[in-house]
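The form predicted alone is given below as one chain in structure tokens.
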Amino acid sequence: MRGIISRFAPAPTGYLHLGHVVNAAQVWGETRARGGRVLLRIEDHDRRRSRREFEAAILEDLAWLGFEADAPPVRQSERDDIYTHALDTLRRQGLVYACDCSRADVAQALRPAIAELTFHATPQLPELHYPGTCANRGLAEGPGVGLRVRLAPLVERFDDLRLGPQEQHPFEQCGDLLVRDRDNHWTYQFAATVDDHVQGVTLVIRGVDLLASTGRQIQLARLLGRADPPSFLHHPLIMKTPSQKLSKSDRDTGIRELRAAGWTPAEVIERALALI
């Protein structure tokens, strides 16, 4: 793996925490490991929820911890052209649909198949699987309105460098993807594919609880014209419960509450990977 470019990205919806953490100490140190460059990426496209504050306090934890990015961070609300050109770009391939759909209706069109599944107690309720019901709809763009883009029904493969061989069907999982939502924000799976594309990253270190979009964003990033996928590992997760990953408001797992406790950065990533 030569030229490795790496990249850490958090969403500046509330302060660090020791999940966030043992992310950091995976992405530096599997990347360094390789003589790799970090790139750091504030995906703030959510500007509902991104707030300024957070993205400073993120900021000075990397600093405190000890992490250290190889450029100066982007945002992903300064992006906005390169992602509208991105958009250009599957339009002209006939790949692009309005759609107006609320996640309250593809919920409700899939309310017969959970049924079905739970009738047969099935433990695992299926992905929030979007129907196509605006597909064939011609719908004008417009305020309100999102745009999603039609996925073929292939098989995507690829190598995780921790789990091995995998085989996912990204059109069954998950449908045509949304790409902008009702009220025009970019979705999480292209912008974050579009950045890996455009910033050249050549390996994306993430949780597990990610694995499901991988195949979804290699097909997204052929689309949009590269031809060489970038390498994925995906590492464990802090789990609170077996089924409920840490979130940012576990304030007892909180990088500056153990900060003001008096942790030292080297005790806080030692606990953060202890957990895992």
Given for the second form:
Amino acid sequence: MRGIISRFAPAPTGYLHLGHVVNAAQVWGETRARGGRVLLRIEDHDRRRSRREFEAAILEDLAWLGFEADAPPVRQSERDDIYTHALDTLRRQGLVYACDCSRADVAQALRPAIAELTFHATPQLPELHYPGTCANRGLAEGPGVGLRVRLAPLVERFDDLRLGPQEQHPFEQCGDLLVRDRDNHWTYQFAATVDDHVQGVTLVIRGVDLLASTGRQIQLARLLGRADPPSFLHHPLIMKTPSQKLSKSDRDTGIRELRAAGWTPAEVIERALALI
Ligand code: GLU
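Take the protein just shown as the form predicted alone and give its structure as the form predicted in complex with ligand GLU.
What follows is the entire complex, opening with the chain shown before.
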């Protein structure tokens, strides 16, 4: 593979923890092994939860760990024009419609389906499949109204570099995709897909918790005009319990704390990789 570009894309909604270190070690390790470049993207699309203080701390911890990007970081909060332009591409294809459903509305509309699954003792609730409530309402856009993109019921196939051949059905999984929410925030799915396309990312390395997002991102990228999707590698996660991944609130795994306790960068990276 030539001219490989990957990215490390943390959301600045908390401090760096061992889960991020696993991802960073995989991103830099796999990309460098292929002679590629790593971009750093601050995924601060959610303005409610993102904080500059976390961003600064993440950058500082990454530098301490020795993970150096090949270009200055970009912030999603400063890429509004790029997302608006991408949205126009979808609009011109007649794929965008306004939607004022809240998450609670969607959950309510799905209640019979969820009740059925719960009855069959499914350990985790399925992700919310948007049932298309607003698809043909012709609702006007405006404050307090979100935007969705129509997805066709296609099958998306890709070869994960670790897990092998994958087949996903995005429309059945999630329904029409929310691109901007009712508070006027671009969504993760949309912003990340646009950025991966516009930044020329050819290798996406991330945790297996995002595996289900990949088919819809491939489909969305195609609608945005991307002919060849990136390659994907989904790596294992550090689990707190068999069904619960590590989160930012798990304080004992924060890089700040480990640094203060005298750990070296090499020890932190080794510890993180030993936990997966
Ligand atoms: N911002 C996402 C996260 O922190 C990563 C998204 C991605 O790699 O696609 O989990």
